[in-house]
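So this first bit is one chain, no partners, the form predicted on its own, shown in structure tokens.
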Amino acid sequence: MIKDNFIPQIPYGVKDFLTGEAARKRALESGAAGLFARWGYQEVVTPTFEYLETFDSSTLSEQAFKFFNREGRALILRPDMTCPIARLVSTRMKDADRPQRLFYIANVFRYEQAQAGRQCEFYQAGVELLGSSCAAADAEIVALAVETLKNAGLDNFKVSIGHVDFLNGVVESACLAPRDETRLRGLLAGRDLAGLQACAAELAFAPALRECLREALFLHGGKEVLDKAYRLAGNQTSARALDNLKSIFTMLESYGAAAAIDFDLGLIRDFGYYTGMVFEGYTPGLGFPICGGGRYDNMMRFFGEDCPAIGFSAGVDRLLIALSRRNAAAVLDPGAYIAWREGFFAQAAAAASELRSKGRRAELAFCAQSADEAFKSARGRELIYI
């Protein structure tokens, strides 16, 4: 029995999608799935929750929702899709040919401070390419990310690419003690210029290294950024990272995607997780990335397989916000309302069936109506009166 003062609510950080929102969400997800399939990716579906140890290699496990089953085994609501797919490929698909091109449309869960574009439950459309370490694989993923944003309806966005080894090389060249190196990496990951300057002074960095650290956070722009980065870095690890970015960009030019690309050599995403090229996509008016990804060649080792991998995900919720703010949300077919006079139900049902067979949305009246009643019931939809 429900108490009189009971007000049903939903938990913090989740949301309902009403009829129009749900339809736009479904259209966006279906469009992404169709695009991924045309690029040769096959869909996989993994469980909403997994054993906690599946995510022991993930930096996201601390943000996850965790609970126990009846046997006392620790479980986790998936905080991302990369670990479940790595688990799937290394077990159920262990003997499958490589490379594997896989995609997913899924909800994921993380403890977040809820705000526009950031919920505790959110939705992603993404791909994982496992089994290739070539620059061409990196270029394919970035090009597909560009096409995903275009396919969603965005026409004003940039995808910024960087490489974790550019700053790895800079840090290694400092020859620091482990504790100081960890501190420096944290400052770089947080783009803390004041902290970097204080750290450089405290640890007495050479002038060339100070300049490189100061400039690295602001190496953002077109191809000319790479030339400046070569002059600053002065170590082989950073130089190889820049060579890799040049190769990727040349291939992106062949894809016709170069106009949407710029470089951000201060972009890291995560030192421990990513091992090569990384990227994020942005659109004006939104203070957070709408997509992101990169190379993570060490992930599969946690599952007992040495397999290079790269992937990306686009935030479905964030794309919907971006489209609505730019008045670019998909225009949905309002459909048709088929009304009928007494004795004409069979003809009306046939008309509805014909429209549905053509992919149209058709709603059939439940009872006979007058012309005036039918007009009022149509509520803006195409009226077919039989």
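With the form predicted on its own already on screen, would you show the form predicted together with another copy of the chain?
Just this one chain is shown here; partners and other molecules are left out.
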């Protein structure tokens, strides 16, 4: 049974949370859960794996861990929580009142080149809001994302908002063949400037369109960006997208969240999935978004529930990294160490129980000790010798 050459190892791409990290993770997740509940969101928990078909509407399934159960059905370790919640809502919560506010704190799994902040298993705290297409719903989600980062203790971050229909309108106005349109969308979603220039030259875009494409990816900044965008994109779809962003921003001002917001009209995330406002949160020194979300009004249809939907998730692991770079680690109560002389175990157990009932951390010795031994064993904990 025991192999001579066995060397214990953690699998590639996943991580352990040691004692201090795990405590910070629990505090952060509990804090987010409490915040989401105060905003009217209710938690749901779904299984770690789903049938593969549940993710057929998601491009994430390409990056997923897949396997078979004993009946030969294909399973997938969930690469996100949006599809599982859509599956849950469409099977067991069809008759719930809408708008419906749900939240989750969950691990998800994707094949990634592992590095700090990018792991194959990572933790998300997020919400889904089903059944409202109002701009106030978009504003609530962005405001809650801002509040989630603040609540976690992050003080230096920006949330950039954009709208997929701004660039959708620009692309449509080019009246391209489907193949060329797909190519252009891919270049825009990838923010591929060199590719965009080549494409514009090759397809002989009109000068106004060329200028718009050249500028679009740089439309990043304060409110003035919207005015510039209106001028650049002279089409109705783009203008409606900008109107929508304006309404959302006005409401974010009401939430007192506007200082943390800027605009990024080159932000797309995923043309196929998102249908309206999209956003990502950033903090200096971390090369990845710390949260992200948007509106995806077409997704629920796949699950037989045609209703508008919007959501976001924050990366728990990334938040922990960002916070550890900023704050001194929280100091854990070292607690009390309760040592006992031969024959005094009962008194020591009672003393431990008394401290614990007051919420203190109390560790009881396992063997009778002399005062000297007890002093050596206490190692920074308050010594109680009985």
